[in-house]
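The chain below stands alone and is given as structure tokens, in the form predicted on its own.
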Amino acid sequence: MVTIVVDTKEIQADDGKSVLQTCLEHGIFIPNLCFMKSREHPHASCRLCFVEIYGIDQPVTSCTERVREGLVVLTATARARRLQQAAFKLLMSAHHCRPKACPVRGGCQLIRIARHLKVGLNSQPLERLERAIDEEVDLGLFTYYPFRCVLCGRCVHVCRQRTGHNLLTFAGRGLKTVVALFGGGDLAAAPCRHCGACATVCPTGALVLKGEQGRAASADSSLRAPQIPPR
């Protein structure tokens, strides 16, 4: 164990654990979408988890920075907030967010992050990006909504971890990138029929499991995104 300071709060932390995971475990929320404890190497794709660390000139992503003795972390400085807000606006420029129609009970992680960062759910001042992709894709056991997807890779990772196979993957390039079935596989076959982790771990409701499978998956709270603690 080592001692670090986060926003003037002294905490005991595991040496070598990521700053992001350490903060979340101590009730200190840092915006994030792609983080998962089980990922050996951080994905660092959402670019939302910027913090400032004493002794480092520029803000850094907290999922890639490791805890060490004497570390001093600031999670809400003006520079860190500007980067977090800019990354969020960029995500929203390609994301169709309709809060009233959100399939995630209580609102998805994007809605929670917007409240935390005190920004709107639109992309202003950035222009909305037009993407030549389908609004809805039927993938057998679940429905995929590409415009809700933030390409965090959580579903791809948990699928490989749970099943041992690359059943889900990224397809396309640039603005046409989507989550797809690897090799046109069949998710109605085992082991998918008794899993549902890919939909449960999705932070934005882009993957929605159908029928009984969806209700069973929703009960697995261990896979859900970290909640923002009340202030």
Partner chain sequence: MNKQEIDARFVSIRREAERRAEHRKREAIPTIYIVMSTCGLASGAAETKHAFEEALSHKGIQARIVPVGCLGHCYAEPLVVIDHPASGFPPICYHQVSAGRARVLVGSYLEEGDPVLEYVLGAMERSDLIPSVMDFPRFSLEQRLVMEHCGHIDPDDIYQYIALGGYSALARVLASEPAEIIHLIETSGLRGRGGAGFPTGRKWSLARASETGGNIAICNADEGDPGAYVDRTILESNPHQLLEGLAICAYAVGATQAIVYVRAEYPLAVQTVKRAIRSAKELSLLGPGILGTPFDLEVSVFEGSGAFVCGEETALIRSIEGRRGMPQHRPPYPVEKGLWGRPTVVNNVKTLSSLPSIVQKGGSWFRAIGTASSPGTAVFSVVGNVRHPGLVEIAMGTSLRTLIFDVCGGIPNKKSFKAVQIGGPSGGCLPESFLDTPIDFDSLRQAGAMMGSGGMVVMDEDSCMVDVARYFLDFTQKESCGKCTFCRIGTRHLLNILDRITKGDGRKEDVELLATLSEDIKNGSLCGLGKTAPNPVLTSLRFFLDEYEAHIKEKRCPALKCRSLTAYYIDLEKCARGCEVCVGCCPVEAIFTTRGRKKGIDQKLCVKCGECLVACPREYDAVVKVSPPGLAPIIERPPDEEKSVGGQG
The other form holds:
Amino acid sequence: MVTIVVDTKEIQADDGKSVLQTCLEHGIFIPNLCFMKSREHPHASCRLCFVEIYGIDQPVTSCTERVREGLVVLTATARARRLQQAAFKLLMSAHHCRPKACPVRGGCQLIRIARHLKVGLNSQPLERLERAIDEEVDLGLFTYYPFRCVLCGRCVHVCRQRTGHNLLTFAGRGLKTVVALFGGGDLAAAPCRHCGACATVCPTGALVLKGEQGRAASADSSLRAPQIPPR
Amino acid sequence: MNKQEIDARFVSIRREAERRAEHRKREAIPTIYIVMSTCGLASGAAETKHAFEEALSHKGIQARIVPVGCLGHCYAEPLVVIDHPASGFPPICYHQVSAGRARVLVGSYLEEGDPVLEYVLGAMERSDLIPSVMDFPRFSLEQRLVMEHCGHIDPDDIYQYIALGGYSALARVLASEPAEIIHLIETSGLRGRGGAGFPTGRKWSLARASETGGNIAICNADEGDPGAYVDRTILESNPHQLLEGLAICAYAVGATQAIVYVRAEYPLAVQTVKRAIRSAKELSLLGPGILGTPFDLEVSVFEGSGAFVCGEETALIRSIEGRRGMPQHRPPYPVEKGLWGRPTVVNNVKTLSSLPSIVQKGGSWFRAIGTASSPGTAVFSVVGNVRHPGLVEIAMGTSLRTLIFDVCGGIPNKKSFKAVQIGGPSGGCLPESFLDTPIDFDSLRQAGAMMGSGGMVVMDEDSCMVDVARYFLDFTQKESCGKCTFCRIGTRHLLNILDRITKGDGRKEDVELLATLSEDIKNGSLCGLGKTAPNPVLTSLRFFLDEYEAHIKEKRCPALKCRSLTAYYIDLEKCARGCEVCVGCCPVEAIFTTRGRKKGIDQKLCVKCGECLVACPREYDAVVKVSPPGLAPIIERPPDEEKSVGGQG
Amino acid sequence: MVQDIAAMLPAFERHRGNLIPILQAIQERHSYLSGAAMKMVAKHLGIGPGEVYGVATFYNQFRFQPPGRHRIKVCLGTACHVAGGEIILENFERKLGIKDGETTADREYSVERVVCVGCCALAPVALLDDDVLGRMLPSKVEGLFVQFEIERQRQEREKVARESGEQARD
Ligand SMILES: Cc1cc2nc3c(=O)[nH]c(=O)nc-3n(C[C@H](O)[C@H](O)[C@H](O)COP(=O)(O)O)c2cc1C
Ligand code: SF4
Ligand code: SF4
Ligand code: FES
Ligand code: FES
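Hand over the structure of the form predicted together with its partner chain; the form predicted on its own is what we had up.
Whole complex next, starting from this chain.
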């Protein structure tokens, strides 16, 4: 156990645990999408979890920083906020948000983060980005909505953890990256366990189990074991 | 294993190399060296070689043809050096040797002894007969360390390299302790030439510290910068110097496996390196038990599949592991946990190629070259609007002005200098006022550019800086791996904004938006690609803000480059009646005949390729390019002509 | 194709690190990667086919459709861009009625953009199959197609001549 200070609050934390996880476990929210406890190496792709740490001249991602004795963390400095908000705006410019049509309704992590950052769900002053990818992809058991996906990779990660294979993978590169199942939805041939874990960990409404269009989704699912729906 | 035994093994190899060199000299027949690297081949070196062979056999002349690597003088390609001892002339370098010139040279020089002065670039040695290339600024201001032997030896003949002292540094290293070598490199002050300039000795000692009994050494020859071809040329011209450096590195860091990561788009480089590895293995200079010592080094080539981001070391490692080349958060650094989880040292081609001479001549010798904080030399591929483009190696600390104006001959066609782009997509554009900046890691970074991997593009007054920024953002946006938010989405926004500015749809808030967004992408991205991607935008905003404003406020491109903001028209005063040249050259038949058989351009059809401007005979010079397009006078297509479009014009 | 690939695979050790070399070898022989090919590779290496697909789609080198018989590559490296490479690309696109990355309906030509083919001193540069065409101009693009047309007609004539010759012999 070591003692660290987060925004003037003193916390007893496990040495070596990530700053983000420590804060979340102590009820201090830092925006995050790609963090998962079970990821041995932090993915660090969403770039929402910026904080400032005393002694480091630039804001850093809290999911990649490890707790050590005497660490002083500030979660809401102007510079950290600026990056958090910028990352959020960028995500929203590529995430087509239509709350009425959203399967996860209020449960979306993006809404929670917007509220925390005190910004709207639009991407002003950035324009909405259009991309040449499909609106909706049938993945057999699921439906995938690329324009809602934030490429946090949580689904890909749990899938590999559960099955030992990358049934779900990223495909393409850059802005055209999507989550894909090779050969579309032909899951019969693949060693899919139909566990639905991937849809459960999705922080947005991008990966949805068919017939489950009303799920109150993953409120902070990073700290919750994904629920496994009955087969 | 002691020093004597290693020396004894190596000396026998060295003797053989010297014997071969001696034998060549004694033969006293002319030798024709032909530059056969990619740039030479692209300019027709293969046909030149063929023409030499034919002419020689036709005339029954005895001569040896030696394909060599690049001399760096790409402007004069195909380059040929003829050493004809019997003629009394020193070896002579010829430029632009086409097949026709090759035949003339065989007839006049080899047969009759006349060296055909009008094809001569210069003599390779000082003599009274022919001015020597050594006295040209392009040669005398250069200082060649990494490229010392490039273009002088056959890359496929390992003995030629050994005869010049090659592999003796490795023999020396094998008789020392790894710690001594690391210490030597630390004292030499060598910094990585892959872009960031990290001290090589420090990197090695970190790797040594986490040694597991099987470290890995990787040579990074991914070179994805769209305007640089330094590393490829070195691989094609002198692969053994690199392999020797790689073996030295491997020995020092305790690696048993080494990989040369070359892009698959560089087939000649891949093949040359593969052959070089084979011949070094045959002489026990690589492979198991090098020179009889217990040091084993398995060397292989990995062909990169063409993703710029794979030049980044963690992405490079992922791609060798057969995964998507997405960068990983560091730490852990590759020197702690790299390829297959083993400590891995990644070094650039130029870094590794510098090692043999440092080992031979010592750390203080190296320190004496260049500047205190950046010792050694820098190699650039200088292209764009300069008279003598090609590869240039200069001591660090040389000013940009010397490099561009003295070494490379300045700007051709009586144009004036506008900017120099250094470091490719991660670097920036520097204006005239920065020409006295010394070339070294820190000064360039301070100026907002970057050493990068050696790309340098010189631009004259006809280049639009907004367009150049757009070009690089288009590149990085396509090459972003897509992992992290700032780079994946942010670079696309930058591109979109730049796109609309160059199309004349810029908004007054765009400059502000570009600046803020660039700053955020720089601070927020995960890897070096994203962190440096905004540099072309930031530097052009800083130095060429007036151009952005002209595009946005006046819808005008000052350099007349952005096609949506320019128009061509034909000055009726100047147009010669009925010369018709422009009509024939227009690819879209936009040029019509108006009153008095003069010509006009249909602005709706014109695709602004500029062909008519080039085609219009110089004595008329009637085609005019203007910006904004509204400045072009409207010339209506006469109604009767409209019917006969595509008829005889 | 499937048989050929099946014959190639055993030469590669079943090691994840061989994934990219295998894909390169297949594309080298068959000019593109088909879905069936990727499935076979996955099976050989004992990984999911999705993984092979995910890796292959990341890299510029891999194609999933066969290219045209003649591959036209237009360099848009920095030097070529400054020298107007885009205008050259546009001319090819207009002439063939396709966009970069596409193949004509008769599978005769495909046009793609490449970055720096390493002879910047000759910018702007285009490649026709393996031949480097330096200092390109829109009119040279026109000229190229005239040449193609002449070549095609010559082959046609030769074919007719051959056929009629054969008939005469019969
Ligand atoms: C986007 C990106 C591209 C890079 N490309 C190259 C490259 O083409 N060649 C290279 O040697 N290093 C490249 N690097 C730098 C490498 O990550 C690494 O720092 C370098 O190979 C280390 O070698 P050095 O210490 O000899 O410089 C690149 C880095 C980034 C972020
Ligand atoms: S589908 Fe959901 S969980 Fe998967 S990457 Fe996209 S946003 Fe993340
Ligand atoms: S900065 Fe760009 S290239 Fe680097 S990890 Fe992020 S998305 Fe990938
Ligand atoms: S949670 Fe740290 S970057 Fe996504
Ligand atoms: S930029 Fe076209 S050949 Fe280098």
